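Take a look at this single chain in structure tokens; it is the form predicted alone.
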Amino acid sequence: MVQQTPALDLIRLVNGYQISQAIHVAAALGIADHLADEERTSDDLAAATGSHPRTLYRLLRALATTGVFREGQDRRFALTPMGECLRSDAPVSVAPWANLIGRPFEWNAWAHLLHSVRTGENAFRHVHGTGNFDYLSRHPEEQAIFDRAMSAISRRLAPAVLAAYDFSPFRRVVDVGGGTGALLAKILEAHPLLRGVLFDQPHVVARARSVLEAASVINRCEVVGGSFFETVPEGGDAYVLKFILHDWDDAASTAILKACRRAMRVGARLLVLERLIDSPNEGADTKFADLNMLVEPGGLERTPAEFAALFAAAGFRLTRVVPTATPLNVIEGALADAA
């Protein structure tokens, strides 16, 4: 039996980009998909996914070692209650989010950790001479698996958030850079007498009717698109930006929320839906997505404390701070001058 050290351990957590990478290898190839019926051998799923024969079982058997699948007899495999998380039609799919972290426009950005620890510079900018955004909307292929990923994620958060506040005061919600729409489909579908507003780049939002139409929301939904850099709709009386101030720097987030305030009426109530960090040695995921903001968009997550000093930045002041029951708070702020 081999003994257990701290040398062990640690080269375990060196070799992790294998098994982000092997996962990603099994969601591009809908492994999940296949086996979400019944057991099947590692020949058949590579007759399905067009694999070749020894190479998948390879890749199937070192999955079954972290519990994503379980190995049987005859190279035969079936999932597990985590592999089950890799279907695309699961209740909280994983899968999205799998195949876009192993793409090599993502790859490539991690790779250069380095130059970005060194220099404090972006790294996706120093490896692709512009930034995500811009990368993305260039290359359609990519912006629809990034879009997809961000649209899983919303699903698998919308129903704490929903748990955790209060949507009823409301009647007008703006969904500032809310994507295609999956957030703002939930938050309409849980509140049938509100109605929303999604607002972001004209590419992203014209793929939004489907989502909206599949929620049955479309008819109150108002789909504008723009820049949340200049105007926001005018209107609402709840603005909520969900992951969009983590992904830049605070010049630029509070330019964004003074576009925010700009908008919005006496009353009205601004909220960010992020993540925060949390005391030394604790809040693991949260601070590797503060390196992951370093590394991809440029931006960071944030303390408390910073997201008070941002909303006073923007003329906002920072009502409350609701948890989750996920990572996701919900960060309230009103406008300062305000009673």
Ligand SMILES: C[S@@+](CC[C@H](N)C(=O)[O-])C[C@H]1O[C@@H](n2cnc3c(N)ncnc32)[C@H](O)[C@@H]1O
The other form holds:
Amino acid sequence: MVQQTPALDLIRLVNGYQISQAIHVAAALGIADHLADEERTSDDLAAATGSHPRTLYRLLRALATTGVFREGQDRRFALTPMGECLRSDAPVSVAPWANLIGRPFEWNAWAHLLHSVRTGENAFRHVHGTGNFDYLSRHPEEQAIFDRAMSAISRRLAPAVLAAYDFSPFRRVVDVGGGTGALLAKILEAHPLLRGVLFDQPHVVARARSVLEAASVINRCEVVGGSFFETVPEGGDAYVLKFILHDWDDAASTAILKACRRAMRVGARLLVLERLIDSPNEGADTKFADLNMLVEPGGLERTPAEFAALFAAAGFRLTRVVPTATPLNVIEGALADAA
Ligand SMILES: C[S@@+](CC[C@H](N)C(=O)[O-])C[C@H]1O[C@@H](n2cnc3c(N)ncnc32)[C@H](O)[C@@H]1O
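Please give the other form, namely the form predicted together with the named molecule, since only the form predicted alone has been shown so far.
Everything in the complex follows now, all chains and molecules, and the chain you saw is the first one.
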């Protein structure tokens, strides 16, 4: 008999997009929130989410085979431990990310990965005729979905960053490209004497107030809108860039770092929070994140040596790499000509 397992294993991988999009739809409908307190039938869930009953059943029974939901008798569905993570109020909610990745504007860019691989070009620009951040600025609903996804990731990763890296020597931290402030809020919450500056594009920081107020750090946080290709707020003793440089190629990343350098005084620290490319055959999350950077913003994930070269090109020296309990690392730099 012909051994079928490798082919079947491959087919499951090939069909992985079906699972991604199905989870996206469940997230977009808020199914997990409707299952938070009790099991419910798919008809009940269809009524609660304004969906087509028979078709929602087909979606949920398929997802129940992946371990996201559990199907019981009479078309009743319940959350599994994975499904709990799709609740919008889960401590580490994956719902905002699932909600983002299946949106047509993101999904369509991945349909053009072949173009990127043939040409080295950014698929998103090929499809939409403009860069990812420019597109978001013109589509406020998508921008809000994107910002919520970034904030959820920051809230998930912040405890590990705070456990691994000591922010207590600093008095003023500038979060460059800090989105709507989720990470900075966590840093300031953990360090009551610290002051913060949240810096991002004006239309993004315009929606940061509620995040900073909810964390009761608004009184210690300045909010500044601008472009990190021009100027970055001065006077910080730490400049955090989380998931910024991986959005950009080396030339643009060097320009961002140079703007930071111009704002920094001797003794200030650059804290680049990024994943690192692992050795061959390892680090799937980062290597696929790298493809996501190629396709969506047009950037790349880097090795430690590539970060060291980037730092040097912008007048920094890489002082140390501090791993966290997550794939995120704190890649620390200081001004190259400072002691
Ligand atoms: C991948 S997100 C990361 C956000 C945040 N640091 C985090 O980790 O959640 C990239 C951020 O860069 C910001 N950004 C893009 N272009 C910018 C520019 N020219 N100046 C300032 N911020 C910019 C975006 O608005 C977005 O918030």
